[in-house]
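We begin with a single chain expressed as C-alpha cells, specifically the form predicted alone.
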Amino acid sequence: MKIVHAASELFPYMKTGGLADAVGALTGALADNGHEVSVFLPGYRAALAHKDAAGAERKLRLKIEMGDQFVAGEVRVFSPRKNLRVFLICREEYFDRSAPYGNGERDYEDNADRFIFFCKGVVESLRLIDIQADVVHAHDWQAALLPLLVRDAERRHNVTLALKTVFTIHNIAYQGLFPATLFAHTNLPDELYNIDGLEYYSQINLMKGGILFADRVTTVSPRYAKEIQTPEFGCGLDGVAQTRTEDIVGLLNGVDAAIWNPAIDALLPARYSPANMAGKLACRAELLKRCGFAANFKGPIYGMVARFTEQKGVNLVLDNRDFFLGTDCRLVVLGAGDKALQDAMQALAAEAPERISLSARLDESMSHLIEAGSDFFLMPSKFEPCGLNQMYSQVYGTIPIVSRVGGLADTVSDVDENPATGTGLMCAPTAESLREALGRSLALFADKARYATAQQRGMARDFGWAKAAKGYEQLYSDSL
C-alpha cells in the first residue's frame, strides 16, 4: 500500500511526548513491512537541523491560499530508511521556532494559521507530487483538517488524492479550538461552519472536523475508544464521537524495540535481560548517584517521567507527599510544564533533597535511566489515551503503578488482583487510591520472590510495533 501520515511530531525530528514516538515507530514498522510510506511534518528548526535532513531535496515551492491571501512555503524531502520518505512543510515565519506549540508560558497566537497552512501544504504536495495514496492518515488536532481538505481539493481539482482517510485521536483533551473568524483561513465552503461541521460553541474545533470527516477514526487503546464517547472522558466531544461509533476503533500503540530495549539500550550504563538482571542493579546504582542519593540505599525507588499537567496525576503524587517524606524510599521525577505543579514539586524536592530529586527538563537519556534504575514507575493519570511509559516499565523490569483508565488498564494487570498474571499495581485516579497502591508496593517490594516474578512477567510481554502495526494494516485493508 501507499500510505501517507501527517503529524505535528515525529521521532527523532521533533518530540514533546508520546505522539512523536508513536508516529515514528508506526511509520517505520509499516515501511519495514514493505509499504511505501510518506510522512509529513512541519519544517521545524530542529527537524531541519537534524543530520538526516542535511541533504534534503527541495521538492516543491508552495503557494497556499489562506483566506483572501496567498502564503509562500516549500517542501523538502529526505529518506531516512528504505520505503520511508519524510516531507517537511516549510515556512520560516511559522516553524523556525525553538518549540512546536508555544513558548512555555502560553501557546503561540498563530497556531491556527500554522497548522492550517501545514494541512494545506500536505494536500498540495499530494496533488502536485502525485503520490496516489491508498490511505492518508492524520494525527491529532494539528492534522485534523486533512481528511476534509483532501476531499475538498479532490472536488475542486477533479482528482483523486487518497482512496481512504484515517484520523487518530491521541488525546481528545487537546482539540484545536480557535475563534470563528479563522474559519475563513480554511477556504472551505461556508456551509461547513455549522453544528454538523467545524463550528463548536461559536468557535472552530479542528479535532471535531477530523472525527466527522475521516473515513475511519482510531484511538490509541481499545478502552479509550469507549471512554471518549462518555461525558467523563469526551471533553465535550463525546456526542460527536458517538455519531461515529461504528467507525471508531481502538488500536494500542507499541514499543519501538530498537530504542526501548534494555538488552541493547545505548543510553544505559549497563545492559540487561530477563536471563541476566545484573545490569539493572548497575542502572539503579547510577540513578542513585545521578540524583545525589546515598549509594547504599536499599529501599524502593519510585520513578516518574511526565509532562507536568493535571492529566498526568502530578498533583496526586504531590498530595502523597507524606508517604515520600515519611517512608524509607526515594522519588525521582523528570518533567516540566505547568508552572504551579512544577514549583510545588521543586519545593518538595528542596524540602528533602536526600529523598526526592526533580529534573525539570526534557532529557531522553535520563528518561531511559529512570525506567531502568527505578523499582516502581508512577503513572497515576486522571486519563490516559494509551500511555507508553507503563509499557516501557514492564519491558525494563520496573513495576508500573497506574490508574485504571484508558491504555493503562489495557496494558497492566494488577499483581494482587491477578496473582498468576499480574505485572503492576492499579488504582483509581485519586490521591487516596494512589496512597493505597503505594502501600501495596511496599509489601510487594519486601517479598523479593513475588516482586521478581512480576518483573519477569512484564519483561516477557510483547509490546513491539511489529505486532501493533498489524492492527493498522488490517484497518487500512478493511477500509479500502
Ligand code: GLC
Given for the second form:
Amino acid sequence: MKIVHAASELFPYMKTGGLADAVGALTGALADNGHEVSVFLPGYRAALAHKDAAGAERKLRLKIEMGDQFVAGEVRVFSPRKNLRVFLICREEYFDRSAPYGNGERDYEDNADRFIFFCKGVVESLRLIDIQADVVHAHDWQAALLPLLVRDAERRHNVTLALKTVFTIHNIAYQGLFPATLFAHTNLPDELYNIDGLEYYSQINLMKGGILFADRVTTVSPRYAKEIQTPEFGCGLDGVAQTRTEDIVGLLNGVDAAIWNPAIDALLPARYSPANMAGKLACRAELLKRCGFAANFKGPIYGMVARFTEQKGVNLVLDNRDFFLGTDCRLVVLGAGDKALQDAMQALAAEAPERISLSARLDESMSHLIEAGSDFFLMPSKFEPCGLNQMYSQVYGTIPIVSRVGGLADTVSDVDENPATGTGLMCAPTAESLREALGRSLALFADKARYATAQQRGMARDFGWAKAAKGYEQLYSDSL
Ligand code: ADP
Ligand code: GLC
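Having gone through the form predicted alone, I am curious about the other one (the form predicted in complex with ligand GLC); can you provide its structure?
Whole complex next, starting from this chain.
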C-alpha cells in the first residue's frame, strides 16, 4: 500500500513526548512490512539540522493559499530507511524555532497558521508529487485538518488524492482551539464553520474536524477509545466522539525494540537481558552517581520521566512528599513543562538533595537511564491515552506504578490482585491511592523473590509493534 502519515512529531527528528515515538515506530514498522510509506513533518530547525536530512532533496516550491494571501514555502525529502520517505514542509518564519509548540511559558501565537500551513503543504504535495495514496493518516490536532483538506482539494481540482483518510487521537486534551477569525485561513467553505463542522463554542476546533471528517478514527488504546466518549475524559469532545462511535477503534501502541531494548541500548552504561541482569545493577550505580546520591544505597529507587502537565499526576507525587522524605528510598525525576509543578518538584528536591533529584530538561539519554536504573517507575496519570513509559518500564525490568486509566489499565496488571500474572502496581489517580500503592511497593521490594518474578514477567511481555502495525494494516485495507 501507499501510506502517507502526517504528524507534528517524529522520532528522531522532533520529540516532546510519546507522539514522536509512536509515529516513528509505526511508520518504520509499516515500511519494514513492505509498504511505501511517506511521513510529513514540519521542517523544524532540529529536523533540518539532523544528519539524515543533510542530503535532503528540494522537492517542491509551495505557494499556499492562506485566506486572501499566498504564503511561500518548500518541501524537502530524504529517505532514512528502505520504503520510507520523510517530507519536511518548510517555511522559516513558521518552523525555524527550537521548540515545536511554544516557548515554554506559552504556546506560539501563530500556531493556527503554522499548522494550517503544514496541512495545506501536505495536500499540495499529495497533488503535485502525485503520490496516489491508499491512505492518508493524520495524527493529533496539528494534522487534524488534513482529512477535510484532502477532500476539499479533491473537489476543487477534480482529482483523487487518497482512497481513505484516518485520524488518530493521541491526546484529546489538546484540541487546537483558535479564534473564529482564523477559520478564513483554512479557505474551506463557509458552511463548515458551524456546529456540524469546525465551530466549537464560537471558536474553531481543529481536532473536532479530524474526528468528524476522517473516514476512520483511532485512539491509542482500547480503553481510551471508550473513555473519550464520556464527559469525564472527553474534554468537551465526548459528544462529537459519540457521533463516530461505530468508526472509533483503539489500537494499542507498541515499543520500538530497536530503540527501547535493554539488551542493545547504546544509551546505557551497560546492557542486560532477562537471563543476565548484571547490567541493570551497573545502570543503577550510574543513576545514583549522576544524581549525586551515595553509591552504596540499597533501598528502592523510584523513577519518573514525564512532561510536566496536569495529566501526568506530578502533583500526586508531590502530595506524597512525606513518603519520599520519610522512607529510605530515592526519587529521580526527569521532566520539564509547567513552571509551577517544576518549581514545586525543585523545592522538594532541595529539601533532601541527597535522596531526591529533579532534572528539569529534555534528555533522551537520561530517560533511558532512569528506565533502566530504577526499581519502580511512577506514572500516576489522571488520564493516559496510551502511555509508553509503563511499557518501557516492563521491558527494562522496572516495576511500573500506574493509575488505572486509559492505556495504563490496558498494559499493566497489579501483582497483588493477580499474583500469578501481575507486572506492576495500580492505583486510582488520587494522592491517597498512590500512597497505598507506594506502601505496597515497599512490601514487594522487600520480598526479593516476588519482585524478581514480577520483573521477569514484565520483561517477557511482547509489546512489539508488529501486533499494532497489523491492526493499522487491517484498518487501512478494510473496505469503508
Ligand atoms: P506522553 O506522550 O503523554 O508524554 P508517553 O508515555 O506516551 O507520554 O511518552 C513519553 C515519551 O517522552 C517517552 O519516550 C519519554 O521517555 C519521553 N519524555 C518525557 N519527558 C522527557 C524528558 N524530560 N526528557 C526525555 N524524554 C522525555
Ligand atoms: C500522547 C499521550 C500518550 C501516548 C502518546 C503516543 O502524547 O499522552 O498517552 O502514549 O500520545 O500515542
